[in-house]
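Heads up, the chain below is alone and in the form predicted on its own; it's given as structure tokens.
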Amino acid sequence: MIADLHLHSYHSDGVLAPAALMQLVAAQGVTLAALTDHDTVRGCPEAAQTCADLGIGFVPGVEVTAGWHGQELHVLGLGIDPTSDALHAHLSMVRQLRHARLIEIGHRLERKKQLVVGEAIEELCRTHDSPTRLHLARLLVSRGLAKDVAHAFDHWLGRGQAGYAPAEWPVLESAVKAIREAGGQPVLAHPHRYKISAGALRRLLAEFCSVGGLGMEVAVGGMSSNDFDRLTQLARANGLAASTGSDFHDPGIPWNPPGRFAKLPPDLEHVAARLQR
């Protein structure tokens, strides 16, 4: 089994429709796929139908944004009921925060750097269910204001830059609660990417477990072997199930295709095994 449990469509900051995404996933040999758009489940019905047509397994999912001591976190909700009222209410609140943050970023860019992007950001918010800073980075690239997405974050959108705006996301416990109320498995996404110390990461995982977290991503597309080994040890130490996912967004990024990540050690319980019980 190849289980890619972290994939994005154009309903958040991916570039493919859910159907096209699942067709690509199947072509890459993935046998179990989860659609995990940021703070929206709108693409799940289309993705589920496509996977059924292709004969591969589908897991309805979402990537929920949360905050922890000033750090933005992402928690995957896997195996959720996409019709859950509690989950929909929580995600709607988070999307409102997303919209407000992007509009504030536009105001800051115009005020500090005279970049006239406000109308374009308002259009992003109208046309995208869950707009992200990646959408804005692509906009800056398209206008010739950044060489690429990384440059847009480094020069305009990252912490300390003219367009950076902090966000007060819902606390970690509320994200986990919304996922569990929807019948899902809360899985901490890409722990190695958070810019926190090793001690803070241990404290984060301990708190995540205490509020009902059940798993963590251990094998993620593009990660180093050192990060893989470190997350493997942390999953063991905290008794968390391990998840695998590419965090795929864009077929134009060839080094990160669906289904490509390290194989989990046999002693770790795979989140996929829980989802298939």
Ligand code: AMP
Given for the second form:
Amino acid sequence: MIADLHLHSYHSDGVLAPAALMQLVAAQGVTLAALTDHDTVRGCPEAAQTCADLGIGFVPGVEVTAGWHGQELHVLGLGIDPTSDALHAHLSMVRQLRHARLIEIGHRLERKKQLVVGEAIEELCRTHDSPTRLHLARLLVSRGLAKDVAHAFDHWLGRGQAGYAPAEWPVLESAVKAIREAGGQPVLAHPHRYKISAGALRRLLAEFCSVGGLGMEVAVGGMSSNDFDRLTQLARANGLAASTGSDFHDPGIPWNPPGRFAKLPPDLEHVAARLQR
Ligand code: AMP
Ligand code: MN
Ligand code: MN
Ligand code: MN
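Form predicted together with adenosine monophosphate structure, per the form predicted on its own context:
The next block holds the full complex; its first chain is the one shown before.
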């Protein structure tokens, strides 16, 4: 089994339609795939149909944005019911915050840097269910203001830059609750990427478990073997199931294809085993 349980379509900040995404994922040898767009489940029906046609397993999912002591976190909801009213209510609140934050970023860029981006951001909000800073980073690249999206984050959008606007995301506990109400498994996404101390990460995982978290990502596309070892130990120490996923967004970024990540050690329970029960 190759389970890629972290994938983005154009319903959030991926570039492929759900059907094209799942065709690529299957071609890469993945046998179980989850669509996990940021704060939207809109692509799930199309992805489910394509996976059924291709004969691979499908897990309906979502990547929910949450806050924890000023830190922005992502919680995957795997195996959710995409028609859950409780989940819909939670996600539409988060998407409203997304729209408001992007508009605030636009104001700051115009005020501090005289960049004229307000109209483009309004267009982004009109045309995207779940607009993200990555969309804005691509816009800055297309205008020649950054050489690539990483540079756009470093120079314009990241913490401390002119286009940084903080957001008050719903707290971790409410994200976990919305996922569980929809019948899903809450899985802490890419714990190695949060810019917090080792002690804070231990406290985060303890709190995540205490509010109903069930798993954490351990093998993520592009991570170092050091981080993989660290996350393996944290999953063991907290009794969390382990998840695997590429966090694929864009076939134009060839070093992070679907289905490529480290293999889990056999003593860790794979989240996929719980999903198929
Ligand atoms: P948002 O959720 O609106 O803050 O947008 C963040 C998204 O941008 C993430 O989900 C990543 O896909 C992408 N992203 C964040 N930081 C970077 C970075 N430094 N370089 C490239 N992409 C990034
Ligand atoms: Mn993203
Ligand atoms: Mn994420
Ligand atoms: Mn992601």
